[in-house]
Each structure stands twice: as C-alpha cells, then as structure tokens.
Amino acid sequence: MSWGFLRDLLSGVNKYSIGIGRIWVAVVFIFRLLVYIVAAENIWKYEHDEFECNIKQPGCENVCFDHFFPVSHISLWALQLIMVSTPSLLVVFHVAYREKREKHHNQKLYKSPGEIDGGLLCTYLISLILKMGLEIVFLVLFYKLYNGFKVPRLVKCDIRPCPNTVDCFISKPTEKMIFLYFLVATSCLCIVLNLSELSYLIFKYSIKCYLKRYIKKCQGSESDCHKSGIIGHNRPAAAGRFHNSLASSPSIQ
C-alpha cells in the first residue's frame, strides 16, 4: 500500500499548524505511520495462514478466525490513520479557498491566507474536534471488537462446522499485544495533544476578544470624557457673554 498521499497531506497541514499541532503531525508521521509501514504490517501479514486449530475439519478454521477477528487489527489501524488525518483536509481546503479568492479579486484580502483567524479558526477548531472524536471512536471500536486490548494465545471455538469445542492458536500473540498497546498509547497521546491545542486556541482568542472589547470600551469612555470637557469649557464662556450683554443693555426705568 502506498502512503505517499497521507505523507503529503501531513506535510501540508504542518505549514498551517501551531506548535502543538506540529507535535501532533510528528507523532502521527513517526510513531504511527512509520511504525505501521516498517514493522506492524509485517507482523499481521500472514495472520490468517498462521492461525491454527487442533482439528482439520473443512471450514472450521475460517469460521473461527472470522469470529475472533471480524476485522484485522492492522486493517483497522490503517483505517484509523486515514480517518484521523482526513479532517486536516478542511484546513488545507480553506487556505486554498482564501488564496483563490485573493487571485480572483486581484488584491490582498488577508494578512496571510494561512494565518489562523476568523473563519479559518473555526475550520481549524472543527478539524480538531473531529480528530479527537474519531480517535475515541476507534479506541472504543478496538475494545468492543476484540473484548479488550489483549491478544490471547489460545481461543476456544465451538461454531459450526466445527464438530465440537476446538482449540485455536494465534501466532505471535505477545508481539501483537505489544504493538496493540503501542497503538492505544499513541492514540491517547494524540487525543491529549488535540485537546491541548483546542484549549489553547480557545483561551488565546477569548483573551484576544476580551482585550479588544476592553480597549474599545476605554476609548469610548475617553471620547465621552473629552466631549464632556469641551461642553463644560464652553458653558462658562457662554455664561460670561450673557452676563456682559445684560450689563451693557440700558436700564429700564
């Protein structure tokens, strides 16, 4: 399987991410994608052929394997990698839309098309929420499909066409369990990184909006005080002119 498109996607997202987002990209690329390609894919490559039962009843091994492994660990891991990386396309598409809009109007509409603000900030936050949600969904899916995060050495199967309860043996259970724990650990780390980035961005732009409102309020108060000062300064002058006009008018006999 070629993973070039996923590599290009992650490198493209890296340009528009903040510090925590770049750490997430590094974790996905090094500790998940490379581990999958270099090691994990080979461990599960012949899992069906190496699954053995102590009976040679035709169809028994196939039925038992399908029962205990409805979806291969490695296939589900590959699907997870693709799905959790896909929301990042939202950010890439939004930046491309900004760049196209600037070319269409032939003028500078944004400080930088890749700067996280305004609508791009909302898109970025949505992508983070989707990535966290997908990570959690796949962790729950792993747990439900395989009754936990363990790979047993021996499973007992009594599904037809097996004539009775047979013992079936899983190949490399310890090695598979180590990689399964590694998968769970990296997924949890990615969730923590996404949550940290989401909290940081919300906090940062909440403070930014608060400061903007505070500055506008202060400027409005200073403007009102300035106007009040001008009015107060003009009132004594007007009173003085009125008093002088009374003094200069002829007395009424």
Second form
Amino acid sequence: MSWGFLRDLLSGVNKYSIGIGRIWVAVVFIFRLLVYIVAAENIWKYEHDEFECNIKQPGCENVCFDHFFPVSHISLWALQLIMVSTPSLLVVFHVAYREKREKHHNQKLYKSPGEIDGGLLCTYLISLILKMGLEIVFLVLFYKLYNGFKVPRLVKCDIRPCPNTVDCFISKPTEKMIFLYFLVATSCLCIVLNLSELSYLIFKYSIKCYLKRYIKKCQGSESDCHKSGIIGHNRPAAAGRFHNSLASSPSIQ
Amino acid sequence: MDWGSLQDVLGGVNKHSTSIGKIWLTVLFIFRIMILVVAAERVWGDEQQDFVCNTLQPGCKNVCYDHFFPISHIRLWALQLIFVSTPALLVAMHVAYTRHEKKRRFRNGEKIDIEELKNEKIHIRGPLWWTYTSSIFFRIIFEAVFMYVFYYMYDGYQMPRLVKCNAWPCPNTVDCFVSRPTEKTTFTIFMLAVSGICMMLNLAELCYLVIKICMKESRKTTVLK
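And the form predicted together with the partner chain, for comparison with the form predicted alone?
All chains and molecules follow, beginning with the one already shown.
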C-alpha cells in the first residue's frame, strides 16, 4: 500500500472526468504527487535529526521541535493530497451504482452509466465543491499553523526543560520554503481549475435546461404558432395583389 | 509511484512523435532520469550529514549549508525533468481530444473503424502541428531557464571543496567542507552535457518541422499554379 494506490485511483477518476477535470488530474498527478515523491519527501526526511539547538540540556531539542512543528509540513502535504483526491471517489461510486442497477434490472436504464447527467451531474458538482473546500481548508491550516508560508532559519525556544531562551536552528529552511510556495501555487491552480469547471458545468446545464423549457413551451402552444403562421403566409400574397407589382414578387405560400 | 508513472505517461506520446522526438525521449529516460535515480541520488544522499564545518558552534553548520545550497542540485534536476517532460502532455491531450472527436462522429453515424481508430497513428499536421511545435518550444525554454538557474545559483557548474561562511551564529569566518565535491562536479557536468544534447535535439526537431511545413506549402502553391 503506497502512493501507487492513489495513482490508480486518479487514473480511474480520469475516465469519468470531462475537459478541465482531466487537466486537474494531470496537474495533481505530475505537479503535486510526483514532485512530493521525488523531491519534497527527501528534503524533510531528516528534519528532526538536523534540527539543532544551542544547548546540551537533554530533552530540550525534542520539546522545542515538537512545539514549533506540531504536525510536520510533509505530513500535512501528504494528508492534503489524499483528502483532495478522495471526493472524486463519489463519482466513481455513483457510476458503479448505476451499472449495478442496470445489471439488476437487466435493461438499459441510462443512456450511458458514465455520462454526466441527472443525478451523476449533482454528484460531480458536489465532488468539485468538496475538493475546493478541502484545498482551502488545508491552505488556511498551513497558514495558521506556521504563521505564513515562511520557514525561519532560527527559532527561539524557552519551554521546560530548556533552562533559558535557546536558539534552535532549522535545517534547509530556504529549500523547504521554495517547495512550500510550490505547494501553495499548485493548490491555487487546482482551486482555479475546479472553480472554472464548476462554472462551466453550471452554465452549460442551465442553458440546456432553459432551451428544453423553451422548446416545450413552443410545442405546448403549437396551435398559436400555427395560426400566426397562416396570417404570415397570407400577408405577402395580399401585399402582392394590392401593389399589383412585379411578377417575381416573393410569395411565401 | 515514482518516475515509472512519468514513463507510462510519456510512453504514450512516443507513438505520435517524430524520429527526433523519439530519440529525445530515449535520451531523457536513459541518460537523465535513470542516472538521476541510480547514481545522482546516492551521491547527494548524505549531503547535509557530511557537510562539516570547522566549529563547535551549534547551528552554524545548518545556517552555512542553507546559505550555500538554497536548493539542492538533485531537487533542481527533478524539477527540471518534470517541467521539461510536461509539454509532451499537451500533445497527448490533443491526440486524446482528436480521438474523442472521431469517436463522437462515429456514434453520430459516420462510418469509422473502431479498431483502426485505436491504433491509428495521428499525423502531425494542422492544429496538432501547432501543439507539437509549441510543446518543443516550451521544452527548449524550460531547459534554458533551468540551466541558467543552476549557473546563477551556484556561480558556475563546479562544486567547491571548501566554502567560507560567516553567517550568524558562526562566531567568525568558518571553513566548511562539502562532501564528495569531485563526484558531484562530474555528475553536474554530465547532466549539463545531456541537457545541452536534449536542447540540440529539440532545436533540430523544431527546424525539421518548420522546414517540412514550408516545403509542403511551396509544393501546394506550385501544384495550384
């Protein structure tokens, strides 16, 4: 059980995504998951061992590290990746439910179980909203836990058993900061993609709904349409007789 | 989940590339990704542990290491490889979109062979030519940008044996020694050379595509005349 599971999950999700959704999957895959695994994990690998305090007092380093890093950046990052990929499972489950229903009733109930319409559209929209919500929650969490996205070189610590205020030095702060900014940038990109997909889908299906209603309305008042059509037909003929003009006058009859 | 996933994604693009594109992809996988994974990661693996400063002052080593290596070579290479591989995805997406359109037309009644559609090699012409050419252009830009970033950040491509550091809390100017400088320099120059080769291949591919389209246009105009 490893990140390969998330990769397979995302590949499965890709099947039922549309347009911008596929771009979202590619961004998460390459710019977030792959970067996390090949680069970011190694930066934070020895963060506790390389955290050094200017003191020989046993326990002081441990306590200070725990105070300044209640949850490590890298653990939060991993959680974020998992949580943000999971709402897409709702769509996968719904499609599986549709397929099961079709099998159970032994007849074609839907145009295509994977087609995003009706109930599946609602599920898709909910998954988009959840994804955006989770991204924002994690960004806010990062910001609040670490007072911004900066990683300081030095932190001053005075928690027991440290005797006085002690200087503690964080390892690779610049590299960590660069990758944190990279994380924030990709999160924001994913939020923008989700928002555009949400807007596009709402717009598309509103237009579809509106057109359907308009056609139904027209079909419903067909007799009125027909009457106005007859009058329309007679008018040019009458005009033609009245003016007694050119033989080539247009006759719509 | 690692570089293998990138290989799966890019392998699909290989089918629709030109011959030079295929050579580029091979060079990328064998001389860059594989070297990075099997050799370079081992060389840079212990870089901070074995970075030694001539002082007992706690924190001095951390601060000096951070000052001289704001971002490690190995991470920069990983990012470079990811960014340089990504434009190929544009091509993959365009091909997938073209196939999707053909499938839609088939569903709407036009006669298209499904099996042939799956294995069809999509030729690089029309809108796909523009996508393909843009992807090569972006590849060249990313390669150049990363090569410049390396040069700018590390004052050249050589790894020094000794760096002199006087950042606080180091008491005075302190000598710090980098681990395996010669091996690191060798690998840096190797990766630089391969980046250069990849850039040349991309330039050659770009010229080839442009010349090909110009010749086609001139043939069309002579036929029309």
